[in-house]
Partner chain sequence: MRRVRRQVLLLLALTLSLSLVGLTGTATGQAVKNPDTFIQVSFGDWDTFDYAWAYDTSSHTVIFNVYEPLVAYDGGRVDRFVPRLATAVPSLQNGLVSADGKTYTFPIREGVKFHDGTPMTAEDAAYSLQRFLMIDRDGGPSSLLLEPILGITKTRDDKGNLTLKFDDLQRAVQVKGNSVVVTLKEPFGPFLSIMALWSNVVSKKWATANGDWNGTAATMAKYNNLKKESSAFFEKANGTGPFKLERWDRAGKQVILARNDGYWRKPARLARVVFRSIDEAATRVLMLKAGDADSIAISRREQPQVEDDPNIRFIDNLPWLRTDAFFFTVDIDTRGNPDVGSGRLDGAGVPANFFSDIRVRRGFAYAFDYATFLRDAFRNQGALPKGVIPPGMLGFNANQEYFIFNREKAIAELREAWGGQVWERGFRVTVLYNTGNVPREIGARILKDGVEALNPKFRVDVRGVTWASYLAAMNDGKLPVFWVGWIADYPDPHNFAFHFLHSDGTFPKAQRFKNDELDRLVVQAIKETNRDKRQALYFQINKKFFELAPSVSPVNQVVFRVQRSWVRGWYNNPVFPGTDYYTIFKG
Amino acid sequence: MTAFVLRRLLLLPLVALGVTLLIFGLLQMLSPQMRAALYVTDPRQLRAVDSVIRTHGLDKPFHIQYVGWLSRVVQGDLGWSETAKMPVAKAIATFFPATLELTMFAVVPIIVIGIWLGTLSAVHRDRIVDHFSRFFSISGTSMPTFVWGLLLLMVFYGTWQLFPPGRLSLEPNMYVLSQQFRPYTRLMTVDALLNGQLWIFVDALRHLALPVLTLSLVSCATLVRVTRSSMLETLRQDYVRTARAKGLESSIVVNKHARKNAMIPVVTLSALLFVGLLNGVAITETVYGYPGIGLWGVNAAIQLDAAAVAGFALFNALLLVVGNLAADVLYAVIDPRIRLR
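Output structure of the single chain, in the form predicted alone:
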């Protein structure tokens, strides 16, 4: 397995090179004046945009421009984001912790409930729990994410005033921005506890509740369908029938023999769901005004912020490659018959 992981890690630069070529090729559709933001670290430099174009050769052939841009990317210089009013690299570091925090709270119920309900549905096929599972998965996947978000927002905030949008209420936010609060990790719930401010921790949880519930409804519904389908196929296998014929308890047959062998497609989907959450769930963050990396990416695209869009795309591509590598490694952990060479 170690050799396999090392080979995949060695392939990362080649994949990254292909991604950068694709992204920079698409950026060529923009004018040199719009692409100039990729090469500055201060908006005042854009006042002399013609000088930036000449200095960085934005009017030269593609390969010359690409090499110059790639050398800056390797050094962590992704340009200036007019949307965030800061360098792109700093914007990613600023907005990603909020999305990471949302992902940490959402991924556990998605995976636990998805696998549990999908397994239960397959074991009790055509019974009440199976009918409920299918209704849940169909309703969860058929309704768009923004519809779920707006419905939950109208009920839990508009009617009951329980779970507000955003990341913090006004008073906690003012305290967080003061010098009395130290941002150790930029994860609001964690930093609140580290600063001994339980009231900020509770307020952060109230703001996380609806985004987490929305993501859980949509993503968990998809995972339930995949788990149920994979479990049904596994339960029909001869080795499962043999285990039942030997008189083994149903729980042992399901948990030890069937579920472990049905987990490979589930692991693939779980890894992709996790990476998708880390990439920034743009619709959910937009509906709730949650200041994560997805909301920043949406605003950057709307405002034609070329540097921010390019940095956002590069960051997403890196997460996707790492997520696929993690999924491949988990295959061998779950199923010892798979040998990664």
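Taking the form predicted alone as the starting point, write out the structure of the form predicted in complex with the partner chain.
Single chain only below; no partners, no other molecules.
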């Protein structure tokens, strides 16, 4: 196991190099004039294009730009993000906790609803409950995220004013920005509790509600499907049949025997889901004005903020490799039949 983990971790630099080479290669396909658009944002500045190219060295050959960037990265400098108006490393540190918090909260309902609906579906296969839960989960995925987001916002904020957009309301926000409040983790709910400010905790939860609901709607379908098929498979296995034949009550069989085994692929999927969510939240963050890393990443990509995109991709690759590894290890831990080589 240790050897396996080490070997996978050794891949990290390789993947990181590949990812950044890919992104730099892609961006290099743009003319220097196009890349100057990051700095020239108004037609009034049109005449400055050439000097911007010179100042920022945008016309230097690819290998020089890439090697220069790489050597700075090795020294711990990821460059400056023009879209975040701060260094890339600082931007990641700033925006990531917000997204992490959102994802941590979203993963819970997704897994609960996913497993619940998936099990229901499998147990009542091809009956009305099955149809209903599958319709429900498919409708979540078949509508673009922004449609769900705006609909929920209209109902829960526009009509009822229950769950506002953003990350905090005005007063809690001012308190959090003041000297009295110490940001330990930058996860708003956790910091609020650590500072003993329950009202801020409640306010943060209210702001998390809708993005979490949106992500759940959009993302639970995969888990429903996996749970359903995994359950169907185990329900059909000998020991479950035996248990049923012995006259054990149906719900006990489902909960104690079948579900436990069916959970193996589900658990590993959940680990992947977590990572998947982290880089799939961009549009949810846009709709709710929730300042997370996804929103920054997409804006950086649209504005061709090369340093930011490269830094973001690098960070993402790191998360994914570690996430995948966690999933594999988890898989081996739960299922003793699996041996990691």
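Residue numbers count along the first chain shown, from 1. Worth saying up front: this structure is predicted, and the values here are computed from it rather than measured. By rigid core we mean the largest C-alpha set that fits within 1.5 Å across both forms.
Relative to the superposed core, S250 undergoes a C-alpha shift of no less than 2 Å between the two forms.
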